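In the form predicted alone, a lone chain appears below as structure tokens.
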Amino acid sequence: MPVPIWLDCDPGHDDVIAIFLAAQRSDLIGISVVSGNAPLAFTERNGLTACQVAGLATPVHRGAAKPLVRPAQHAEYIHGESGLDGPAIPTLTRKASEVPAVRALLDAAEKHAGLWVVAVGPLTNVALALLLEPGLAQRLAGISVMGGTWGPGNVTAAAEFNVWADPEAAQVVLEAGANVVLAGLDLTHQFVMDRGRIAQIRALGTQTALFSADLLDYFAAAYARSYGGPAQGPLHDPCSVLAVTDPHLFASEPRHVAVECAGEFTRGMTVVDRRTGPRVLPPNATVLTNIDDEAAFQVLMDALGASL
């Protein structure tokens, strides 16, 4: 049976592709959106757009408009002001659920045994759910997070965007005692979409594939503008979906991960204890270290080539 997934996201180009992937590879119970790559009004619209393009009936729930204690920050340099610049956006015919994201997530965890939360934006919604109901950490099968890095960051020298945007929320999630699986930049930068792969996706010809190719054209160019190098981009968020649906694609290590919330230069840094010996801290996360890039791309192709 497909794994039941709740997808918490901040669409975002790669978030939309994560939605398409989860729709094919899992039992997608619900989608919640959070402020992150763009303001909440845009991430809500973009989540609904993804569902409409894919023909999904999955409900979309509105979550937090700002981090737990900080002002909202956005990633328009990668995703544009709308969070989904690039492709033509269809006129929306869908509306978000009236049930708030945290309430809906808690209800889903009560109703669905073995539920995984896949969290690919700032962790505000997930942290609020854990603070409201601490037993959620043990009730869930796990929380698969796209966030963090043990090497260079992508928003500062030390920090990855999702954790940097709400480090206090990331700290709550990592300290909750849940089964946390962490896909950081060291992992997601192994799963890169270049022009050749984008052309292969476009050639599939399905609605989700064509929309994804348009997304990736913009995304790849934005990465080249922002970071230099060729027009290609790492497909971050789908990695956290695949970590649940296709775990055989990954190698991993149990590690202790702490979040720096107070540092002037290191805010949002994930401090991964990579030591060995008696002084190493007890693991609180499974840190993904390697992905079978070619096999993962084939899974993505299969998903985008299918129709619901």
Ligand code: BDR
Contents of the next structure:
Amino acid sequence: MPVPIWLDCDPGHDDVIAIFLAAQRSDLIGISVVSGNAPLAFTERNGLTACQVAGLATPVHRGAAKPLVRPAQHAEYIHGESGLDGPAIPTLTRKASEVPAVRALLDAAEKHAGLWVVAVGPLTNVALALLLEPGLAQRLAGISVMGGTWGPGNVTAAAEFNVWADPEAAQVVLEAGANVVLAGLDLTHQFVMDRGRIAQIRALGTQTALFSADLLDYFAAAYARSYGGPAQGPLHDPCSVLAVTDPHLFASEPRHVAVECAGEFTRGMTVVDRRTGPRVLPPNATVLTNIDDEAAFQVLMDALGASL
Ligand code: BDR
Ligand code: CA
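Switch from the form predicted alone to the form predicted in complex with the ligand and give that structure.
To see the whole picture, the full complex is given below, headed by that same chain.
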């Protein structure tokens, strides 16, 4: 039986590939979008675009247009002004649901036993749902989050984008008592799409594979421009889908993770307690440490090859 998943995202290049993957590997119940990589109007359009390219009828629900307490900030240096620069975007034939994201997520959790939330954007929608209905933390099978880092950040020296964009929301999620699985940059930077892999994806020839290859061409060039090094990009968000659908691909450690919400230089930093001994704080998350990169790539290839 495929695992039921609710996908909360801010598409975003890697978010779109996470949608394609979740549609093949899980029972994808619903998608909610949030302000993040781009303003909400764009992440909504991009989520709908992903569904259209993959031929999915999955409902897309509009979520928060800004973080809990801070102004919205975006990642145009990686995803472009539209959040999905690069591929030709088809004319949309479908619309977002009129049911707001938080309402729809709470209803889905009531209806689907064992629901996983996979959250791959700023955590505003998920935090709002947990604040509105604290029982949600226990009702869900878990929350698989792409966010954080224990090494260098990608927005600042200390912080990863999703946590940095809404640190208060990330704190709510980590303190809710849910089964949180965390894919930080230390993990996602092990799953990189270089020119060779992008060519293999393109050669699959399906609609989703061609769209993914166009996305990854832009994404790889944006990474090289922003961070230096070769034209290649890490597939962050698909890791959080795979953590639920294919958990055998990962090694992990239970850790306490706190979010820095106040620091002048460290806002959005995830402070992972990696100590041992009696002073270590009790774990509140399963932190993913390693991915079987080759096997994960094969799962992605199979999924894109089997899609529209
Ligand atoms: C995260 O930020 C976004 O740019 C990506 O979609 C991913 O979710 C990586 O820091
Ligand atoms: Ca994302």
